[in-house]
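One chain comes next, on its own, written out as C-alpha cells in the form predicted on its own.
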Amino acid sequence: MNVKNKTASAEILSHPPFQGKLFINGEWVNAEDGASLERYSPAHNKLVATYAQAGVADAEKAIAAARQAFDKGPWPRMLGAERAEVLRKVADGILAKKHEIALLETLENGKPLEQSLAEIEGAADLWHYAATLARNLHGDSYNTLGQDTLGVVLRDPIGVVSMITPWNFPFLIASQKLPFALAAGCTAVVKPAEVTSGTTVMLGDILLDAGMPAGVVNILVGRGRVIGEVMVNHQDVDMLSFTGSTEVGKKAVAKSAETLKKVSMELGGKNPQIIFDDCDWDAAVDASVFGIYFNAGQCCNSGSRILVHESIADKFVAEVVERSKQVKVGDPLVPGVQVGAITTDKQLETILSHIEGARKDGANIVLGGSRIDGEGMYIEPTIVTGVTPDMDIAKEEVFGPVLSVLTFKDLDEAIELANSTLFGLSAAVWSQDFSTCITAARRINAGTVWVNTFLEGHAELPFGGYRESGIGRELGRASVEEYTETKTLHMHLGKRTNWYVPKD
C-alpha cells in the first residue's frame, strides 16, 4: 500500500490556512463573542482553517434574518422562473471555482482529492436540477365536488429551515438540502460540521455573487452542542432537516418535537450487498472493495456486509481480499490514491473499537484490522469473515474501511440477514437472473435497491431509508414537497344555503 507521497503536497500545504467569518444576513461576520476554531488536516496535521465559531446570539441572529427575510422578503413571493435563475447562476458558480472548493474539502476531510472533485461537480448537478423543480412545484385541484364547490390544493413553503450536515460529504449534502428548499421558497440556516465548515463557507460568496437577497441563506460554523441546540429548538424554525448518525438523529426529532417542527432525517446505515452465485464474478468483486473502501468506509451507503451464498464464498472472498490488497491508501493530495484520512480521531477510535469488538467475538480479521503508522490518521482496508448475524459487527454501523462477510444457502436466507439489522437505507443484489434480482430488491427493507451496481446516485431519483436509516426523502422530483405545507383552498359558487332557519 501507498502511503505517503509527502513531495505531492508540500506547496499546497505550504499556503496560508483558509480564514471563515459567518455568514448572516448577507454579511460576513465575526463571532460576536469573539471565539473562533481551528481545523487540521487529518491526513497531514497541518493547520488548514481558522473560523470564527458562532455562539447562542449568533445563531439567535441567523434564525432572525431568515425569519424576516421569509415574513418580508422577495424570495418566497418570487416567481418560480426567478428562483430557477438564481439557482442556476450559484450551479454555475460552484463549477467555476470546483477546483478551488475540493482542494479545501481535500485539506478538511482527508479524501481523495479526485473523489472530492467529483463530489463538486455532482453538487452542482444537483442546483442545477434544483432550478428546474422551482417552476414545477405545483398543487392540485378538483372539479367534480359538485356545481356549486371549487377545490384548489396549494403547496406553501414551509418556512425557516435549519440545516445540519455532516463531515463526510459536506458539500454534497448540504446540495442535497438547500437547493430544494430554496427551490420551493423556504430560507435556511446552514451548520456544516465543525471540522469540515471550510466548502460550505465557501458557498455563501457564490450565493451573493449569483444574487441571493439577504437573509435567504445563512451559514454557521460551531459545536452542535452550542449551536446545535438552538436551531432544533428555536419556535422561529419551522423545519429541521439533519443527517448525521442515528443516535444523534433521534436526539435531534425528541428535542423538535418540543415545537413540532417538520423534520427531514438522513441516517446510519449498514448496508448489504447480495451475492448470489450466478453474478457477473468481476463487476461483483469490484462492487465489493469499492463499495466498502469508497471515502474510506465513511458513507451513510457504504456496502459494509457483503452475504455471498455459501458455495462460492471462499473463492469470491479470496479474490476480494486479493483486489483490496492492491488498494491504494495515502496522502489524498497524490494523484491515483483511492482511500484517504480518516476524518477525525474520534471516528478513527470508533473503528478500531470495531475491530478489536470482532476480533473478540470471535469473527477473523483476515486483512487489516491496524492503523498505518505515520504522520495523519490512516487505518488498512479490513475484511472480516466467520461473522454470524449476532455479531455487533454485523449489525452496527462502523462508518470506516471494514468489510463483514455473511453467508447464505440460499434466497429466504439471504432476504432474513438482509433484513436483520435496525437499518435499511440500501441494499444491492449481484444475479444474472432477471426474476432472483427483482424478488430479492421487492422483498429487502431499503429505501434504495440497486440491481447489478452498487453506489450509483442520480438527482433524478429519491434517496432516503427505512426505518432507523431515516425519515422522509431528498432527491427526486418530489424533494422540493418536502419543504412545503398542504393547504386547502374549499370555495363555494354561488349563494349557500343558510344551516340556521328562523322560526316563523
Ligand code: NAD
Given for the second form:
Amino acid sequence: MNVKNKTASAEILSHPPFQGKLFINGEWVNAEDGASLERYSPAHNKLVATYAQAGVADAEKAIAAARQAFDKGPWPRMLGAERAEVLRKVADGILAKKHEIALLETLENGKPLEQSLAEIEGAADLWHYAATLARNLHGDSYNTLGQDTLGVVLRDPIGVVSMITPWNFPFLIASQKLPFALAAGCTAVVKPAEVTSGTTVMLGDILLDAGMPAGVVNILVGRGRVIGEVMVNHQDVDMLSFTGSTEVGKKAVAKSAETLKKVSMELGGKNPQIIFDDCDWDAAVDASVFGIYFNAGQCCNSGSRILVHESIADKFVAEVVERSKQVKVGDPLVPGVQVGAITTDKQLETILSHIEGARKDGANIVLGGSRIDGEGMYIEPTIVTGVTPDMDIAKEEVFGPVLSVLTFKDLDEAIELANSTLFGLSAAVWSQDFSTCITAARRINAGTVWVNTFLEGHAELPFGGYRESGIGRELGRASVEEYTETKTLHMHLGKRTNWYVPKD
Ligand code: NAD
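Moving on from the form predicted on its own, please list the structure of the form predicted together with the named molecule.
Full complex below, order starting with the chain above.
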C-alpha cells in the first residue's frame, strides 16, 4: 500500500531551498528584527524553504502600505476594465509558473504533485473569473419613490482587507479571496499559514509583473499568534477574511470585534455523504473513498462521515474497505501516488488521538488506524465502524484520512444524523431517485450539497458554511460584493417642503 520510490524525488530534493522575503509596498524586504523561519518537507524531512519572518512592526508596515494604497493610490479609482486586465495578467502569470508553484506546494504541504498542479490551475481560473466580475460590479437604483425622489445605491470597495489562510490548499484558498477583493477595488494584507507560505510568496513577483500598483497586495510570512492578531484587530483594517479552524476562527472574530470589522469566515466541517439503498453503487463507493482520502483528508470539505442505509451497510462498507486498500499512499513526488503526507506533526498527533478516542469509545477500527513507519509523516487510510452519533469521532473534525461510518433506517433519520453536528459546510446525497435526492438536499443544513457526485467545484458556484462552518460566501457572482459597502444616495429633486413653517 505504501508507495516509496526515493530515486524519483532525490533529484528534486537536492535543489537548494526556496528563499522568501516579505512583500511590503511592492518591495521584497527582510523582517525588521531579522527573524527567519524554516520549512521542512513533511514527506521527506528535508529543508525546502526559508523565509523572513514578520513581526508586529512588519505587520504594521504592511497594513500602512495597504491603507495608503487604498486611500491615495490608483487601484480603487481605476476603471473596472483596467483592474480586470491586471487580474487576467496575474492569471496568465500563474499558469506560466504553474509547475514551479505546484512543486513548492507539494514540498511544503506533502500532497501529490499532480494534485498540486490541478490546484494551481484551478486557482488561475479563479483569477480569470474574478476579472470578469471586475467589470460587472454595480449598485442599484430606485425610480419608484415619487416624482421628487431618486434613490441610487452605490457599491464602494470596503477598504483594506486582512486575509489569513490555512495550510491545506494554500494557493487555492488565497485565490478564493484575493482576486475578488481586488476586483472590487480593495487592497490587502495576506498571511498564509507559516508552514505553507511559499506559493503565496511566489505570487508577489507575478503581481509585480502584471502591473499591480505598490501596496495593493502585501504578503507576510509569520505566526498567527503574532502577526495574525495584529491583522485581525488593527484599526486601519476594514475587513477580515479568514479560512482556518473553527477554534481559531472564533477567537479571530472575538478579537476583530474590538475594532468592529466585517468578517468573512470559512471554517471546519464534518461533512456527511448519505448513501441510499438505490445509489449508483460503484460511483458511491468510489466517492466515499475519494471523499475521505483526497488531500489525506486534510480538507474542510472532506466526506468524513458516511451515513449508509442499514440494508446495504455491511456490503457497502466491505467494498469501501477493499477499495481503500488499493489507494496509493506515499512520496508525493512519485507519479501515481494518490495520498501524500500529513502536513504538520501537530496534525499527525491530532489525527492519531482522534483514532485512539474512537477506539476508547467502543468504535471498531476496521482498516488502518496507525502511522506508517519510515521516513515522512503518513497515516494509513482508516475506517471506523460502529460509530454512534454521540461519539466524538461522529461530531468532531479529524482533518485526516479517517472515515466514520454510521447507519440509518429511513430518510428522516438520515437527515437527523446529517444535521446532528455543529458544522454545516457540505454534504452529498447518493440515490437514483430524483425525489429522494432533492428532498434530502433541501433538508440538509449545509452551504453545498452534492447530488450523485462529490468534491466538485466551479468558480461560478458560491462556497461557504452554515452554523460553525462559517460566515459569508466565497466564489460565485456575489463574491465581489462581499468586499463592498453600499452607499445610499437619497436625492431630492425640485423644491423641498420645509419642516419649519413660521407662524405669522
Ligand atoms: P488554523 O486555524 O490553525 O490556522 C489558520 C490560519 O490562522 C493560519 O494562517 C494561522 O497562522 C492563523 N492563526 C493562528 N492563530 C491565529 C490567531 N490567534 N490570530 C489570527 N490568525 C491566527 O487552521 P489550519 O490548521 O491552518 O487549517 C485547518 C483548518 O482550516 C481546518 O479546520 C479546516 O476545516 C479549515 N479550512 C476551512 C476551509 C473552508 O473554506 N471552510 C478551507 C480550508 C481549511
